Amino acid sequence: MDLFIDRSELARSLASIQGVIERRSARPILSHVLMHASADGLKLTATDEEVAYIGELASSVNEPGELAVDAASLFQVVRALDDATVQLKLGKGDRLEVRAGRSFFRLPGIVAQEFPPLPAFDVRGQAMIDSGALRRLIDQCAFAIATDENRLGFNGAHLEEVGPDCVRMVATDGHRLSVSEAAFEGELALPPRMLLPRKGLGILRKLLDTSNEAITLAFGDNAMQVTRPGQRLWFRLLDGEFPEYKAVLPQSSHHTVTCDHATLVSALRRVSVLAHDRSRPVRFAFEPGELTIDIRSSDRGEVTERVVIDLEGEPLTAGFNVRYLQDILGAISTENVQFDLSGELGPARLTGVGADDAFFIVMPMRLS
């Protein structure tokens, strides 16, 4: 193997790999990236056997070959180089020689035959979705996925078709629920048990940071594949049944509150200074023209914030977890936000005013 490649492109692809590799595995090979050089360029492959990444990079290949190298070490080396072009060459003793300008590194490698083969992927159908829409789906739902790995059915995001050419992503941790929709073209062919893992979604989101093109989604038996120019991401679906979320959606609203999004975000940021205990609710008093948010704590102190609102319905007082509301407001981009409340202990529905492609449910907490 002997090739020349653009340093910035190589560094960008190696950065994408860092979330895939398994640094603490009993199998050291899972912390490595497989480098395969051919007439088509350089292909980088990384996997933890649940998630796999394949990146295809343009390069000038003088001699084909392949080698597995520690992905974190190679990334640190490439990122530290100053020259615009990097030479990668397979040296003696399965060592990777890295040259750029006056810099020279020699990294230990493992023969490619030791790298685990990627599983076969049986595609049922393919759909195209705009990268911006896919980013929004993830941003509006991923934060609500349960972090407790023992809560089967809650530790992944659900995907379903809700009409012609419309896909819905749903996530919940039992205390809040996020629903976001986007248009697609083609055939999704979703499997019956559909739970997208948190890790896979996190890696996918990073790949979409700078992209602005159509993304291909494909599903097979218990797996999903995402393809964009020069990159492919594959991950296994979780083995779990998403809860019947529609049963918890509020059917009516007796109180509708509208307020300025930025003002509420700013107020909650200050309240959160004292709201460290997630098990204790913060008091929200909704009255005509004004929302009062306050905390009274003998050990941490007191804080009161007042926000101008428009209230339809009778005054209402309820307790909420501030962090949950902050996460939801962070996923809303409209100028104004709307609360639909069914009672002091009934589920609250939050939406961005003028945005009908997402809504959020949060359960109030009992005030002591």
Contents of the next structure:
Protein chains: 2
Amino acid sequence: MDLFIDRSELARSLASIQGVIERRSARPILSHVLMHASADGLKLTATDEEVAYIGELASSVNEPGELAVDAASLFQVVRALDDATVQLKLGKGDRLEVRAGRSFFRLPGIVAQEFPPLPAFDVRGQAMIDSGALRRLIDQCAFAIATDENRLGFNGAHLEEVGPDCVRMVATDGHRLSVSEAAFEGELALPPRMLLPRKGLGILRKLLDTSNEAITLAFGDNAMQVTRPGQRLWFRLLDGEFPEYKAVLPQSSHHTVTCDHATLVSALRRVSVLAHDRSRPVRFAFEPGELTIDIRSSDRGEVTERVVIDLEGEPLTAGFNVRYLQDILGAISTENVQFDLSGELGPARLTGVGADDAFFIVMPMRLS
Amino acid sequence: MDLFIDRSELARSLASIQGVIERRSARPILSHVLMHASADGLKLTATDEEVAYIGELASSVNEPGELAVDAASLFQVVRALDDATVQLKLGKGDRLEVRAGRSFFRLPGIVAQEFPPLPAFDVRGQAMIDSGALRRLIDQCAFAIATDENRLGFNGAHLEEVGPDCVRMVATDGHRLSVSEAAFEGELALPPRMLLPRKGLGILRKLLDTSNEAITLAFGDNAMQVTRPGQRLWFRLLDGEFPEYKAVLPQSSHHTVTCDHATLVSALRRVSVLAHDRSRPVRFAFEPGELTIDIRSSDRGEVTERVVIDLEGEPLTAGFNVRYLQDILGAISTENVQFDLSGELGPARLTGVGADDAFFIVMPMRLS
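Counterpart to the form predicted on its own, namely the form predicted together with another copy of the chain:
Starting with the chain above, the whole complex follows.
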């Protein structure tokens, strides 16, 4: 292996890899990035065996070859180099030689044969989606995934097709639920069990930060691939079965509340200063024209916030976990927000007024 | 107590207080801020009994009074308020009532009598110093203070007068030493033992971030006060005796090296990627025209960096802790930097070329 490559391109790809590798794995090879140089350029592969990242970089390759090196060390070295171009060369004793300007590094490597092969991927279906829409799906659902990895079925985001050319992402931890939809083009051919892992979604979300082009999604029986020019992300689907979420969606609403989004967010930020005990609900009293939010007896103090609202239906008082509402409001970007309440203890439905592509359910808590 | 006050002024003062209070103290009162309202305005006091912060804020006081409240809670509340003006009022049961716009908080308080009184402060001398100069003194010395609080004498920064109207700050942990000087006006009348604690210097440094006016320094027998309009910081001096540092200052130099500051900083940043073992020195070979810095046998790899230098005197090879050199170079802001080396194991003196107001000493380490 002997090649010249653009330093900032290489650094960017190595930065993406840092989220994939396992630094504290029992298998040191999983903290390594596999470099594979050929006439096509330089391919970088990193995996923790649940998620894999494959980056393809333009490079002037003098001699093909491959080697795995510690991904964190290589990233730190490349990031600190000054010159625009870096030479990477396989040296004696499976060492990677890095040269740039007046700098010379020799980093220990592991032969490529020890790098775990990526599983075969049989494409069932493939579709294109706008990268902004995919970002929105993730932002509106990721927070509702159960944080406990052992809660099978709740520990990932579910995907399904709804109607022609529309894909729906759903996530729930049993206390709140997110549903978000976006258009796609192509044939998704989703497998029946379609549960995307939290870690993979997080890595994908970061990749999308700098993306404006269309993204290709491909599905196999147990895995998914996301491709954008020069980068591919593979992730294994989770085993569990997503709960029958449709049964909990409220069928009717007797109280409809609309209010200014920013005003409510601001009021909840203040209430949350005293809402440290998550097992205790905060009191929301919806009255004609005004919502009163209060915490009356915390050892940290008391708070009362009043927010102007428009209420259709009878007044209602319900208890909510403020943090759950904050998460949902953070995923809504419209000027006004709507609550559809089905009763003191019935599921509440939240939407951005005018945004039909997502809704959120949160379960009230019993007020003591 | 009943007053109206500007929200952002109050938030700014409470932000400064967060670094002073002890959150995990056995004495809950030390996590509180004492609020004292009088015809002069609102005075805020916070202390951990080693450092005290006193802020004086303009305020429209309807009723004087005082109360201590949890400083972190109050800061979070005030920071989250939307309105420009906040009402603070002493309510029933020693509670602080906070009102702004449609928000109302009631925070538990402790009667002012339980707040520890600040020690008497007998001013020996008082001087004015430019806030930029005081910032520089701290930035050039703080990193060299021993991090081990139990190393008496090494655990603070020393102040002394050198010549007329010039004050010198010195700090050392035994491995490296900083000396930084600045002009002042007035009578310092420094006590013989003059050791400033690390925590107090850190708080002072933060206050100076937003300061451009002259600062008043006042010294008592065991304490120091720093005053700027509306804010006063008091801190107890440390007990230990600063070491006789002048004995270790190198008297002569046989090798003088100058080089570009930014180039050397950049080379050391790369070397530090592999310099994880602080007990092992990095090799610096000063030759005519070129400095070679290298790590030859680390299990993380090898690195060689070359830097263009100007060398007067014979070539010399010495071992240094890279981190110590990085700290010093970070405290130098000139375009070029000068090393005066007295031998393989003799103290090395570093200065910014053209900056006579500071110098730094670092001890080489034996190369194996």
